[in-house]
Amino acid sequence: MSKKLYIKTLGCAMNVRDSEHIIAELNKREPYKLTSEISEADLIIINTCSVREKPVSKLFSEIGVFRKYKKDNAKIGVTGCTASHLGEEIIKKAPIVDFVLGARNVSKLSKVIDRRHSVEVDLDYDDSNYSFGEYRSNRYKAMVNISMGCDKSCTYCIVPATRGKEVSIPPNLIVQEVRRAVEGGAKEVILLGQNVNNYGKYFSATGERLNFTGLLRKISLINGLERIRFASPHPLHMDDEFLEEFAFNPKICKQIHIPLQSGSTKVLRDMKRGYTKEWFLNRCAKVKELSPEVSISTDIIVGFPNESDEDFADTLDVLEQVRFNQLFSFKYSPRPHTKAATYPNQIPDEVASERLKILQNRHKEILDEIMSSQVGKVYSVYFDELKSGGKISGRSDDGKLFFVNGSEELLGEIKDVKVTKSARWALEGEVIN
């Protein structure tokens, strides 16, 4: 009988893909069946994130839940970014944990799973040439890592301390993985990296070398692949060659995430982001000029140390000029191993909270204006997920979320859909072909 696995994934799309790799590696050894019940599981894994607020307390709270409900002989593993920076401390604080596996060490799973209190968190470990087993939670869209780690030193970000130095995965391995996904039913691929458009700067093995634009061109040649998305490009590396490929390559979806973080050049300098407000606006204007139908999303941090009212006003100004289709916004939160945690003039929480409220409320107004104008329009939608109540969901080329009445016959299909109803975060429609 197959063993059962309960896995909880926190954080970004790269963590979701790491969890898929974990499942694939387990299944190389012996079959595991996923379960949503902790009490049924033979193996319990929490794949952690260090970016959001209070990740450490959240981790040990989760471990407490596992202790309460797990079977007597079930193993507990902690993986991901919080595992990377805490390492052996996790075992010391929670001896019930059987193993700890850092975000840079996923391919070592077989090495740690049978060794009680094993810890593998080597940030210099390089598995960029390792071929993981094949497992995907959704056969219709495939997430594919194209790099690991980060070569930036943003003063607020813990990622370099949890995922290590940046290295690109060889293009031949990426192409092989995309082909396998397409053969398995995927028509859409999502390329993942901390800064995807920095791809090709660092390779650890000899072989073909491409930059990100070259990789996009190569992947576009794969028969059966209809749509390419990626997350996230860094504004600093958005040169004209890249933007032109984005705009004119018909397989690249016209949805792009450009993380702003702050609209103030002074704050951007303090964050060590490497670009200015003017450069960011220039790049957004350029991509809109080349691709007028583009959808732009972003990340914004408010309340960064020493952020003045004028600095926050600059952020609001960028919001007004670009009119982002999606906004991920947060109050600044100090992280261990980051320079900004030591900065003077930390912003009071009540000030940061008020700024976040102002930012989010204005963006909701912008989004309502954008979405209310969609009724009656027709979009090409790729359907990839069944929902309850006889609904099926998918996304348009520019990333808008759609719900229509439908069944599994629509899964993996691209259909024209006429918008019949709009809401702030999604659209409803009817298939017209």
Ligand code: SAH
Second form
Amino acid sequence: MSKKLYIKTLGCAMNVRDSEHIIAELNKREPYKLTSEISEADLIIINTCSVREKPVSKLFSEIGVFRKYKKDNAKIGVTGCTASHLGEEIIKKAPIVDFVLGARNVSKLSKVIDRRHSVEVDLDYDDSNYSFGEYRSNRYKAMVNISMGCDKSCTYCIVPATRGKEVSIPPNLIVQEVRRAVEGGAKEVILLGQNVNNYGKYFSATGERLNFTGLLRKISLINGLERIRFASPHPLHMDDEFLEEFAFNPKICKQIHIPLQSGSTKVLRDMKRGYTKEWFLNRCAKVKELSPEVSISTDIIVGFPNESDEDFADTLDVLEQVRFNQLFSFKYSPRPHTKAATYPNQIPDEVASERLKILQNRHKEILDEIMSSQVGKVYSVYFDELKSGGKISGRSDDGKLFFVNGSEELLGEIKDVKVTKSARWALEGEVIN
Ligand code: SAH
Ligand code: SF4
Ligand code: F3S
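With the form predicted on its own done, generate the form predicted in complex with the named molecule in the same format.
What follows is the entire complex, opening with the chain shown before.
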């Protein structure tokens, strides 16, 4: 009988992909079956995120839950970003944990799995040339890492301290992986990195060197691949060459995440983002000019130290001008290993909460305006997930989520769908051909 694995993944798409790599590496040793029951598992893994404060305290309460429900001989592993920055402390605080494996150390899984209390969290470890085993939770859309780590030093962000320096994965390895995914049934890939459009600045191996635009061109030559998405580009590196490739390469989906963080040039400077409000607006205007059908999503932090009412008004102004199709918004959370945590003038929680509410409410209104004008429109939808109740879901080229009545035969297919009903976050429709 094969062993059972319970794996819980927190955080961003890179962590989701790391979890797939963990499963693939385990399966290289012996087959594991996934379970959603802690009490059935032989191995329990929590793949952590530390980008905001809550996930860290959540980790120790999760470990408490594992302790309560786990089988006697089941092992517990802590992986991911919190593993990277807390390291050994996790075992000191919770000796029930068997191993700690940091983000960017995933390829060392077999080193830690049989050695009780082993800790591998080397921030300089470089597995950019390592070929992971193949495991995908959804064979129709494939996540593919193109770089690891982050070379920026945004003053609020812990990621450089959990994922280390930026290294690009060689183009031939990326192409190989995309080809394999396409052979396995994927028509869509999502290229992942903390700053995808900084791709190519540093490779640790010799060989072909490309920048992000070059990589996009190369990947789009792969037969059978129909759609390319990526997350996230950095506003600073959005040069015209890249925006033109984005607009005119038909395989690149017209959906782009452009993380704003703040609309105030003063706050952006304090965050060390490297661009101004005007530059951000200029890049969004250029994207819209070249690709009028584009959907733009963003990340915004409110309540950054010293953020005044005027600064927040600048953020609202950018929201008004760009009219984002999706917004991920957060209250600033002071993190260890970050400069901003030591800044004076931290903003009281009530003020940050109020700003978050105002921002989210205005975004919802904008979204309702955008979505209520959708009925009757036709989109090309790629179906990638079966849902309950005879429904199947998919996404349009510009990233809108669709639900239609349908079954398995639509999976992996791209069809024209007419919108019959709209809601704030998703559309219903019928396949017309
Ligand atoms: N590399 C990506 C961001 C990864 S972190 C980029 O540069 O866009 C994902 C998001 O979490 C960030 O965009 C930011 O909005 C948010 N975030 C990061 N650190 C944070 C903090 N200390 N408090 C609140 N939100 C934070
Ligand atoms: Fe964090 Fe900035 Fe790097 Fe994004 S670019 S991961 S926000 S340091
Ligand atoms: Fe991702 Fe969270 Fe790490 S957002 S990079 S898993 S801190």
